[in-house]
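Form predicted alone, single chain, as structure tokens, below.
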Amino acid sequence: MKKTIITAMIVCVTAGSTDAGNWTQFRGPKGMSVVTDRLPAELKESNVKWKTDLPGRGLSSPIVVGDKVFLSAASGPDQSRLHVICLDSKSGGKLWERQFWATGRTMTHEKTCVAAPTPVSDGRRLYVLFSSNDLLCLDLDGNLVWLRGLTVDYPNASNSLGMASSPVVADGVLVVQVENDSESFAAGINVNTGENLWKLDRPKAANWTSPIAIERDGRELAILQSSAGIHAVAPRSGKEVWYFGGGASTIPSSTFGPDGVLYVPANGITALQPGSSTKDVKELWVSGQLKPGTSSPVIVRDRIYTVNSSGVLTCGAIKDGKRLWQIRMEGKKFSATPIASGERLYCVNEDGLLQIIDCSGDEGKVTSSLALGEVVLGTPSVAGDAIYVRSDGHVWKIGG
């Protein structure tokens, strides 16, 4: 198989950790969207700690390992420059940058951007993934490790909207989605070399859904989701584990609740029990009146929570997906995902409006909104008791 990797050497590596403190993926701790972290009651100008300008466009999110802040962006007339940004998560001041040039198609439709898909740490190092296919793999401290063209490898494996799909570290292994309408695959990755560990052909259709780790029977699988349906495949070797078909939404990504139920935009969104095997998997339910725009659902206890791309929020119950409550909250378009800490939503409108959800009563009611004056379409992070929101120009640390 032919690859293209760039290695380089390391002097030290410094062991980080993965506790719920961080925030070390997209959607936080097991692609849930939940914290336990206390967030502001109430916004308002003075819970902003700092707001630091940024080189160039992004939808990804911030992840947070520590005490530093990462990001990746896109400059240039044709996004061709990728950046990769460390912050002082107090201060917001830039620790380091590294810079690279895009080796793959820069495309995309003019509301994404190169930097759409959100980086991923182990702890140790931080995988950045870019709209280009270029994987790029660092220590905390911006140095390089190895980089990879996978537009090099796979020439057609691209799409003219742009990529836009987070990579994730599941046993181990970095799991990618390349997912498009002509070279059409996912693949797992030896994150010490970059090199292939397998690599699954997949449908040849646009896809920007994210793969997500759950945990089945003391085990990690990977969820690889597409128009196709559901995909389980052990990290390690690309086996499938099990497969769930009827399709499945290209945009939001499934989310694992805590009571072990995969909740997939399916239909609306279809509540799956995962099995041992494909004969062992169950659907619990479908219900179409909790259709979500192009965030995701967030489980909150025997809650789900989905947001369409007006800005309805709708409330079910986890146990049989009987709507409970609408309301509309404040602006007309959605793409980020929200945030749950207990029994508050935290969800930001494309126009930069943050406001709270209080999800306590017998119907949402939105209690506090802080304009941010950007436009806003990645998903906040939240870690340290602070949330981290990200535009094209600007992140701020809120609260903390």
The other form holds:
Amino acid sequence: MKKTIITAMIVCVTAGSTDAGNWTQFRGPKGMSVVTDRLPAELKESNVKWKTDLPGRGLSSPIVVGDKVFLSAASGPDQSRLHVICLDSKSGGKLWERQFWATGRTMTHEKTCVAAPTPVSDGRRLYVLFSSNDLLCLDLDGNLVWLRGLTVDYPNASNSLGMASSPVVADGVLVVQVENDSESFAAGINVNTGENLWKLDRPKAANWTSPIAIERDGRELAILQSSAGIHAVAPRSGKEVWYFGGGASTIPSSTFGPDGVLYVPANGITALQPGSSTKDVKELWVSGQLKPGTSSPVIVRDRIYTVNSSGVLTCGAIKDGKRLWQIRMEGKKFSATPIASGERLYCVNEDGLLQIIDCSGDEGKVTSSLALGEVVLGTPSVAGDAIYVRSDGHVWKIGG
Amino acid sequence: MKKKLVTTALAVLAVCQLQAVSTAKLKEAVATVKAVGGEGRGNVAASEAWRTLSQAEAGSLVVILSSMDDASPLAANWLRGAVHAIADRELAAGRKLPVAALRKFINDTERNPRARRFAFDLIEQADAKLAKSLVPDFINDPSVELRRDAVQGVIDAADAAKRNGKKDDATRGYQKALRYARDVDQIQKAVGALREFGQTVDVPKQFGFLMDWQVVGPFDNTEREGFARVFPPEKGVQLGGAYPGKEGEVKWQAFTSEDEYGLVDMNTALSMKKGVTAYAFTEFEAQAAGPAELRLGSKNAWKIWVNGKFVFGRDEYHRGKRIDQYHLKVNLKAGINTILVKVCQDEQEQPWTKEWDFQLRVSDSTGAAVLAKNRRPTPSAALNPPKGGKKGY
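Structure of the form predicted together with the partner chain, given the form predicted alone:
What follows is the entire complex, opening with the chain shown before.
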């Protein structure tokens, strides 16, 4: 009992920050897909710590806060049942589950589903968005704090192919991009009340990219990517700080490198040096050799990695965007973004083959793989020294 | 042993945290939650009320479920979350749910259909065997989700009869399934099986697709601006009238869908064009006044008016189409109701952007067809669709 209390206290303390060991959003801390944790160097069946059934479909990533793993899922003939699930990271056992009804449209392309956006946590609460534009805020014990039905509020905000943008918390504000051909908008939402702090009209065009938070001159900005380009806005006001036109991808999202450069999926990859205003933004280079598919770029030290939809992994130099090497990974279809740990990349293909690519040499090399045997579209997550991967039916903890 | 001790301790802790929630407090909390509005209005008060609700005893489950009857979709979600929290807590602590009361609640078909299905799920968690025994009685239930399980049981039995060579039993089973099914996949399954047995099925009538239309166009939709522009048919339909169209004078012309899923294909009616819009008009003679649903599928931008009143519109192009893609609640008057549909085509050139069409049916809230008094017999082409032919879904 004493141990339980101590553990609970530790969780309370660590839950207030996004320190190592937590994976609180799509692509992890700062949306960089990079971890310092020691992930397993080899993938094998015995590394699978647990595998837990899920009550519905999903390609959202698990997120991890303390010793709790959170997932979203959707079930029912029309995917109108929305699930938020909390698992014990040690055992994979269910700690709690809450169900809700979709209040917006649930139609999606058959490949994706209603539980596509990845939840985000600020360490105290969980913010869960679905393709139906239902937005839920719960505390880490499953108590409902607030909810929104963004399609109830804005009836033409939907995409018949499905929505997928994952929300982010920037400067204490929940930022959502609900961008589509019709009622397209982005909003900053008060994390305590669920009310709008601001709402911006956005380009009327389908967009599945996720906002990211970047730090510049000591303040956090929200980066909104769309077919029009990049808008950097102040999270508390929604006011534009700078803009970069010329277009950008509507599927893979930008990555903010540790070098302070924003790597945007645009004309391949476009490297941007953010500024204090639009005129200060510098285009450092554009490389058509690094064009990603659906996965987002990953930056590790002086390298940039991209994966196209057929599994070609390309490594480039961040100084000029020149391609250094290219390999074809195992499998033919890739959707998920890789995770980087040291010199290794962890990639999973759509057939559920998780593989390690050793990038320490002159060329990448697949050194180990593990067949999970199910379709995996979502990006893996990492917490501690374990990888979490989910399919429509299961979530695995590997390593740790 | 250690794990068991911790579990027991947690259960004891949970009981200690439980506070008896008085009826008055429960009522007040429900009212607070039901007052939530759009754009987050009322969330702060609802959050506190939700805590009260979620701490209520299991005996309050039916009270909360009952309160969903007149709750908005957002309020219903707050209430659902509270019910789930109570049930989760009770089951985790090894306590029982009030199965008899939940069963009584389910049997009251006047209650909120989704709340009744949720009550069924709770019974399933508490007593799976009992839940299974209840399913066949849901075959004609107003809850589409409860009905679906019962229909699936009938389909499964028909499939088994078919496998065992009992064609008559299987045919009766599929016919029964077709009579009660509301979900498209189950209807299609039954239709396919009956056709294999040589039966003719009137699919358009089964769904209530509107087949007979007057159409006019094309009008201009260059750069998608025609969606917002008001062309003459929106000011009043005069079937004998002629209007200036995109390429000259245009007149209303009759069009009857020959698609088993009621596709109104403007490329067939008006020839294949891009950057255009057109209108389709029909009269629906309702047997009686009352609420109904227009269920529309289209991958083009569209607007719809009933009896001259705008219902809804959507300017999305080529992102997908399916039967019942949009559910639009309307009130029909007894006798003739006019329905006007505007359907727009953009200027994209990709192969998947050729379709310029819609399908529309009238149903009740469960999806059962509401048939017009002036409905004409289904065209034979729609009764005997070619295998592998174009389908309106």
